[in-house]
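Encoded as structure tokens, the following chain is the form predicted alone, with no partner shown.
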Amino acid sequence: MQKDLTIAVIGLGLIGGSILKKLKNTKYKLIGVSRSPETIHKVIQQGLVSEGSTDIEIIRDVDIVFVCTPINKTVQTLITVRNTVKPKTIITDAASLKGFILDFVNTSDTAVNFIGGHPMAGTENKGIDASFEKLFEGAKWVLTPSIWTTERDIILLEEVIKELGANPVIADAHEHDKAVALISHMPLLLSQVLFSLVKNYPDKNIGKLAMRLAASGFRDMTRLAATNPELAGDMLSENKPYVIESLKELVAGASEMQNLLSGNEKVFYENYLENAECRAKLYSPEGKNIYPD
């Protein structure tokens, strides 16, 4: 693995930060880009950086630039850092979503060397300072090669990838796509949705109850109902199609339940039991995914 290669993150919240806080003690330079000035003397007094600047240009010569701007921006930085960087500088992000930025790239009349990426690690809390070295650990990392990709620049950024803790699977854009909105996408709506039930609840004395009594099934299924509104609709409103077709899917299993619930109890407890033994061998005891390649 080669140790003197320069990386720079753009973008220093909850994935930006964790990158170069679990980076930080490797050979590798460290290069910070933020738009926030205080963000920048933060990275720069914690030691997390070699350099630190609101100016883009500061990326020119580095081997690897993480993009981790919000979903709607990740474009538009993208087009500004191939027209900065060296011709052979891999580029790659953390966006949510991969199928539009995907589409982008592969259709650019210019080579963008670009790889897209997604760590499947996150919090619902956003910034520099809910950031911390362990994000990345035991996590997948989805790694979305574009058409100017070469196997040699994949090897080079799995083996970062691996170093920040995490494992890389290489997936196909959309069906990347497709797949977040069963898993992240659709339960955050509804998560929300959820939520809202409870909250406004039509009989008041039993949502303000139920808000009383609320532990931590209740926590659990709506912790994604805190996630970062920007996020959240950058997700939902780019993904709306996927998100939408796994609604249907939901709504239809949800009414299957409650059919066998009513009328088949047998039935609906053998079900029961078979996707709680699947769901049990699903994480491991420290909640990260163990599903075999």
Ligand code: NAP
Second form
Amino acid sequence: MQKDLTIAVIGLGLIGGSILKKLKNTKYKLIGVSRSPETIHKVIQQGLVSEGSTDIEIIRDVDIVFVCTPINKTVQTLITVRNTVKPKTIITDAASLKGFILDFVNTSDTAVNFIGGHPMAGTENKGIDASFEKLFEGAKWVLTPSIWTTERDIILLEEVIKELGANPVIADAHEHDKAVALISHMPLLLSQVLFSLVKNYPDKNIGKLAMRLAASGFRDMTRLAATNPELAGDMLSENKPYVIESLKELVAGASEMQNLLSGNEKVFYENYLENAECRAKLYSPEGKNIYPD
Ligand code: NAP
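Moving on from the form predicted alone, please list the structure of the form predicted in complex with the ligand.
Okay, now the whole complex, with that chain kicking things off.
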């Protein structure tokens, strides 16, 4: 097959590995770079890349670079990538936060051909063995253009995102961070609060019984309590102002709910019904977000 574009993926864990697995056998030539030689050995052995190395020099001539390292390594990796590739090479990333990265890129003295990216898909697992081909199927993929971004490059990157099975959504980087505080970081914190409530319940007998009885409702609500700790730590500390703001709203919401339940059940159940109906329309039966654009 004629390979018309070369794509490099740096950081071959859950996200980077899933990108390679999905783009394998497409028109793109794939190059993989990661920290550990074992991971590189694996992706070569599994036929996921044409070339793989721990040395970033191998990406010198590629057309598009996906930086999929942990959040706290993203800016440093971006600088290395920018100093290695041709000026026209499109650089994107997968980091779950966009504001501080775009602030860095937009205030840089040297041009960085960067478009921020964030796939709205993931699991609580990490590393190359946790990656899988269908991870991005039907997911939204946020793109946050920088001051250096051209229309042509957005169109080209959107094409690759669609090839990954995802739907691109253009957004402002800081608005993205406020939104993910609500829909990613609050669920993570809530799952920790709920899990901790049961685990440390003051009446030990009741706590133990609750743990023994915990079925699918508790399982679904606390899945995120086991999120990769490095990822969770990076997300929560880098997005702290927006997380704290959202947390205050959440506590106020919980307190209002408590007041309604004890003082005004009619309004409580009206709100309940409205939320239940709205929630039923947010996802398709397959679990994909179908909120209209
Ligand atoms: P991950 O599974 O921990 O994978 C990251 C991999 O990067 C590591 O396994 C490591 O691979 C490699 N690595 C670490 N430091 C590196 C360096 N300096 N240079 C090159 N490779 C390096 O993490 P992930 O979940 O894929 O997350 C990657 C990015 O995607 C993060 O920015 C995260 O915010 C974002 N994201 C994650 C999710 C999610 O649900 N997990 C969802 C959306 C976006 P080896 O040591 O094996 O070489």
